[in-house]
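Take a look at this single chain in structure tokens; it is the form predicted on its own.
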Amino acid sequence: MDIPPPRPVLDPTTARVEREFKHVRPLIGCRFDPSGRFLFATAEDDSVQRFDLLTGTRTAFVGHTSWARGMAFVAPNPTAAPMDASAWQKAQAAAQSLVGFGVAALPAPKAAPFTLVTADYHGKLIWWQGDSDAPKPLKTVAAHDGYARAVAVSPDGATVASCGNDQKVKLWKAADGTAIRTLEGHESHVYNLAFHPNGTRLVSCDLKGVVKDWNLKTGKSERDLDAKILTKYDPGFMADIGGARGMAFKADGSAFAVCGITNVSNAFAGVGNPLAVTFDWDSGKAKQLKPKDAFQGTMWGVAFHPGGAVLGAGGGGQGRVWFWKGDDPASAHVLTVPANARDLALSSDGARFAIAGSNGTAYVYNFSGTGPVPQMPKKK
């Protein structure tokens, strides 16, 4: 019988910044590459950033008209192990300790390839390679009429689904962009979306918090959740604020959680304060997660970490990054940070996590109590 690997084991105390990836606009959303390898970052001059973690590099991918904030990946092996950058890192401090007798550093490893798909404001999506050197649109599609508020890929790579302001979910073809299926139901703008572990189901979040819970097998919604609490109606502005801005599943599938903002005062300015809400997948119970200290602002990311706690994080006058754990509604720890966070990206091994800076900064955190890789020695 295979004996699985021990969880991680999450301090939340030891995070400290590993790195700092400048861009001269502000950023919207981050995630990492399969591998871990790249984080990729979606900024407001509508392109798309990548920042190499083993070299510091900065790679622009340009092609969007609009913002564009969904991404997510394809992976010729989704199930790969992470990247192992220690090896390479520590010859190559031993290579740059020896420069001056003459020894060049050492090129760094080729990264493995994979398909970037992100979502834009205009309601398009577009297919990069995601580690080419040169990176160009392999294809672009029409996919929803206004803002396509996010993307994401099924467990095997073989399908892509997005969703947006159409009300609309829409299924692809992860090879070629081909569509597959529509699935209708929503009666609002769908804001973010989220395959279950086992491939089979998906959900989706709208703007008045219905959460819908779709057969992918039949096209069919099967239940509807509540998380009507991350909206409300403002008389005064006449306006609905709400939706879903962030979601994640647990691992395992046992759990998923929407993350935004509640208890909301000004719907024009956005005031208010940042919540999460997990489910229970089999009962679809859920439970408020809330800073326990008194915040106003939004949560725009939410992550199940491999160790067994649940981050958040948001931003209103400052950014914050919340830990929860165990059965208790009130974060066990927050993390305040450099900039307003307006995502999170948690990488699959749960030894960084990173955030998308208002200021224009990606901050990438680790767990190992350490603080700033050395920069590598840029080439002349």
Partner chain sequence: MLPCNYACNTADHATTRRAFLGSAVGATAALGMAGFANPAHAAELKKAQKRVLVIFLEGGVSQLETWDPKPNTDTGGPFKAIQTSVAGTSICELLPLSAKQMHRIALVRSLNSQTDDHGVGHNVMLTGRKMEPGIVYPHLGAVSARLLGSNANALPGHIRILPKGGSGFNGADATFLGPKFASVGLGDGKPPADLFRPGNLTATEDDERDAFRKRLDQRFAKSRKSAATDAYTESFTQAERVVKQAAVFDVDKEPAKIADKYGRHDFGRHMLLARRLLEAGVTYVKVSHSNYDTHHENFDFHIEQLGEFDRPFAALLDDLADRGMLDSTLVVVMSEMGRTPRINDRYGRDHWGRAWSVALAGAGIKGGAVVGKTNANGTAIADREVWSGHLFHTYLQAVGLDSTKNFYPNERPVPIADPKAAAITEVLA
The other form holds:
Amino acid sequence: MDIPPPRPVLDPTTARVEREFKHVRPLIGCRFDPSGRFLFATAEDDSVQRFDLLTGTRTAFVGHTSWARGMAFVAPNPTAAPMDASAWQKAQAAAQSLVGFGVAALPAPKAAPFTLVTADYHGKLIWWQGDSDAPKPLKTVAAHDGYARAVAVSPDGATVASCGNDQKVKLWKAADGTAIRTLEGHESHVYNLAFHPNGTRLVSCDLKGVVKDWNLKTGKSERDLDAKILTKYDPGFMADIGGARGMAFKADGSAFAVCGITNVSNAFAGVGNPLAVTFDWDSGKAKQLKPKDAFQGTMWGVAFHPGGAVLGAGGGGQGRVWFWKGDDPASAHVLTVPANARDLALSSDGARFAIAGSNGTAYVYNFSGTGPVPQMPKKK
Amino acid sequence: MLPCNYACNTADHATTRRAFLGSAVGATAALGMAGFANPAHAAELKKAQKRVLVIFLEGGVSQLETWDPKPNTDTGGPFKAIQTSVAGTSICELLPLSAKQMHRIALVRSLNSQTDDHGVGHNVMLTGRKMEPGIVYPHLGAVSARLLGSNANALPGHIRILPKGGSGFNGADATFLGPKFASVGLGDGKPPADLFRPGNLTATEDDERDAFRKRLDQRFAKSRKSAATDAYTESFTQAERVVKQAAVFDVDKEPAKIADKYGRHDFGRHMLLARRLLEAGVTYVKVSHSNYDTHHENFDFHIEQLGEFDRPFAALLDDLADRGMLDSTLVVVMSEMGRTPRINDRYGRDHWGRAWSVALAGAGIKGGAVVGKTNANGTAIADREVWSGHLFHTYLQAVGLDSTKNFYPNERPVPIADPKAAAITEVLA
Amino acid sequence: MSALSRFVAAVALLAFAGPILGADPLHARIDKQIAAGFGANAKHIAPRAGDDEFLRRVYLDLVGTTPTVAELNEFLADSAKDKRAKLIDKLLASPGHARRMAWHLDVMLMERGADSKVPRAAWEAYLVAAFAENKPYDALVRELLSADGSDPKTRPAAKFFLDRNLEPHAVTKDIGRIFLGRNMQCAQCHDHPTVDDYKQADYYGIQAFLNRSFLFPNANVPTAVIAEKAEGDVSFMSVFDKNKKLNSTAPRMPGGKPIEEPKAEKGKEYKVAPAANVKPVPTYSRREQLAGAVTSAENKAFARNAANRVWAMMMGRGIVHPVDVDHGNNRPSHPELLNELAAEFVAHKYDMKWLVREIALSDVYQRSSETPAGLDDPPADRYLVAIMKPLTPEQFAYAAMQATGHTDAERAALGAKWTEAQLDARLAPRLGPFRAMLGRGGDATADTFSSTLDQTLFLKYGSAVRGLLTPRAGNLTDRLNKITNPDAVADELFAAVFSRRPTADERKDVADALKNTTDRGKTINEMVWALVASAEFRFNH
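Show the form predicted together with its partner chain, please, because up to now only the form predicted on its own has appeared in this conversation.
Next comes the full complex, and the chain you just saw is listed first.
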């Protein structure tokens, strides 16, 4: 495996499937660990799966008794250096050529220790040793009444934040899971949250598209930002649809993004259009990022690529990954992925992204430009 | 078959002409002769006036997210099962308040309604019949109003409270039982327009003109009188009684404390209105709750919808019990179908009539009973398969009716419930 | 049967059933037959209706509305001995009669089902035209049962089949009920258990005329037409038959002989062979035999039922009652009269207007509906007292418009050159709410009438009636507002709404109401409503 260094400017047309991890049950969420070596994916069998991109091994994290989606990592500070996959692989290849195939492979290098926190439908947060060979729940916290939809870890690794259907945002000590504070103010299910990179603020977004900007010193919301374009009360079915299915901050803190579904004409069939909304941090000004294709479905994940582009992933009848560059509100590139993308993960160095497939497969993409060209969406 | 003489001129026959909406006595000669109109039976019914409340979860509620959870299976979804007030019976966590009422509720977990279609399912569940050419069967509401209704009450016997839309009389659901048993629909719980005196007609004027009409009618009746003219003039008296009772339709007359218990949202208000109507003597009320047709994001939507359902449902059972009405009111929670055990790629569940559940409570129901079961992941019935015909017999028998008797529209015997099915006696008290 | 032998048979029947030379006119024979059935009650029969009572009744029955005040006054003032006969002829000749009969036939044939494939306007225009030219009833029914909907000119006639989607059981049942007076629904599954006359084979005999027909391209297409295949037979099995024997029948009318069918030559079964998106045309059409078979003189049930239905329309109940339950266990109240009506109807070439006229001329029709002293609960089937008929929704709507002076106001607005057609075009649009509300479940007869809560509230508070009460130039409230003398108010009010003079008591009621009021206009409005909502107005008495 020979991966070129991240390009300063992302070329989305070079995205290729690097790896597929098939699981027996549909996947829900996915995240790369801070080093980028592991892809974690949650599944409909209540498990969290760890896929080792280096060795291809898979490890199940069993402990939730419900579906989990939210995942966040507490890594040693400063964050571990990006995985150097090439060194071990080169050594492995060299060993095999020397001794011949069939001999025991070189043991893979140990990963630096890190903690994984996951959140489930029963409102539980579980702390895990993320790099463990035999992972077990280290700590389980009954965090929310109802679905705990998302977790995030502060940039300094000291605080875990969670949110859920009890309309609350809660802060926990990352070290031991003790409760720090509850942030109250949302008036509907809180769907997602993210720490500002400067560590002083936390944003959260609820079902009704209300984004709150929490001052972590005071525990008060400094402002409400409007993402109501991502929500709708469907009068036909008499139910609400919306909320931030994905949320991400730009590394420099100058913007954050939320994503979901807009223009819903039929909530119960999921008829609407995927949409990402970015907010300029200082002005609070919103900008819509729309797929270039006339696609119906939900955007389940959004990420800022270090190279400057924004990625979104989602699905309806099919799966898609969209790329936006510069100021163009319409996506610059559309990638058809093999399954409904229920989440998007981007490695911290921007070298890879992955989607959690509704078909149970996690697809890991790199920007190698080699290998089969991904199928382009059919023109309508 | 009981032969019917259309031309009969008995006193019974004449009184049927005077029967009004909601009465137990038939609208037509054929019905007047049906076995149910005999006085002995009527007296029996009067002793304990029975009522029926159907809570209809429109769109097809998921049995897995309600009465038959399969947690931690490939079909179970993310929710857990919770213990109920009946040891050994668990239901989905989305119904925490209902769980505390389980000792009053009987579950049928082995319903195969044999259709995955909204319209057909709605019809099949409310008529207890498969659809056949040549005959359209009356809905449970019309059957209840016809067989349980009392002449003493002027209010309509068959009311549907709909989530939204306009209000009006004459739902197409009484078929051969006649329009007097057809439903009055209350869109968003609002009463039909003509129920209220128009704004530009004062009460005094209304009384004056009606007094004038009465005088004319009395004079007319001195020399010209028939069952039909009597029925007509009597209908104004009855209409006036309903108009006087129009406050029954005004749920704001309920104490705030009660309204709080039901929940301050539309469905809570609709359920409270249902109780108010039942208490006022309406025989049958159907409250629809919309919507459960969750092909997409089944779980999020069931959280929202069942969250709205759970409190008013539990409050209603408590309220009926507090008022001594639960023993005489059959409560049924049904839908036009269930939802697929299989979870689709949009977290949805699709249409499914093959193995799902209905809940019953109140009159004639053995609280805590659970009948039938599905297999481990809910994909098939494992025991005691029943279909809508069985349920229809069960509803009627629960309110003390003999569901094996016939109606006689146009001289032809039409069994009240499908003769190929029978009551599910295990849920009957 | 060959065409020639059919012709001979028809001539023979005609000769047999022809008018009896030198006999009394039919209306006199009606009265004889009815009088023969009085029995012990003969001394209690109601007297002849007063002129006002007769006038209102005959207007409603013949033209579907009530008379104007001027027409009332004119008739009451007329001293001619034959003024009732003259009035009957005048009404029968007026456009209002065709409209009234079209309403009646519409309900009889379509039973207020939803309009699907033939729009209401075209259908009503077709019926009005048929009655305007006094088309013989058998000819009308032949059109209804033979049109296939493919020719735009005759498509309205196909409504009977098209709007029933040609559903085999619906059309079989309704042909039996509506044209033969036989509700054979039970015979769909087995011979009728209590009615010996209704056989399963009879039911399927009718169905066999249509079993090869279907809607092309399909029933979901609003412009669908009737097409037919060249093959296919009906088969039926009694649900009571333990041996499960499958039976079949050729097309035939109940009690009649099967139609002799030509043997189709192999390969020549079709004029237009079936193919994808092609409407097939068989060489021999079963359906084409239906109209002839139903209206054939040999099929006695046809004329008998038609005569009985006209009788019921005029008299408030059938001689066979209900009109679609003609069988041995439900005897006619006056069997000979029914036979005579049927025979005369055939002899007069199915002339509906003639039959209506004869009935209207009879004493029994012109009897008062006031129950005479000493007669308690008179048996309806003896016709001792005129039966009070609930107004049909159409009659009610037109009568209410006339009574409240809405019709007068519309007529005045049209100016001196107004025509009936122009006036009707202004009135007809108001029919909708009355039909929708009062016409539910078909039309009520005297013994199936009820007024449901919504119907009564519609009359009490609904805008359709109240909308007619607001004063406008020339309408009743406007006229009454301008009259100062209370007695004159009462006279105009009762003449307009009830088509009669008020009694002294009624005049006093009106005077009292006007004397005590603080708002005269409102009181007048209230009184008009009270009359319109009263039983006297609701019924044709």
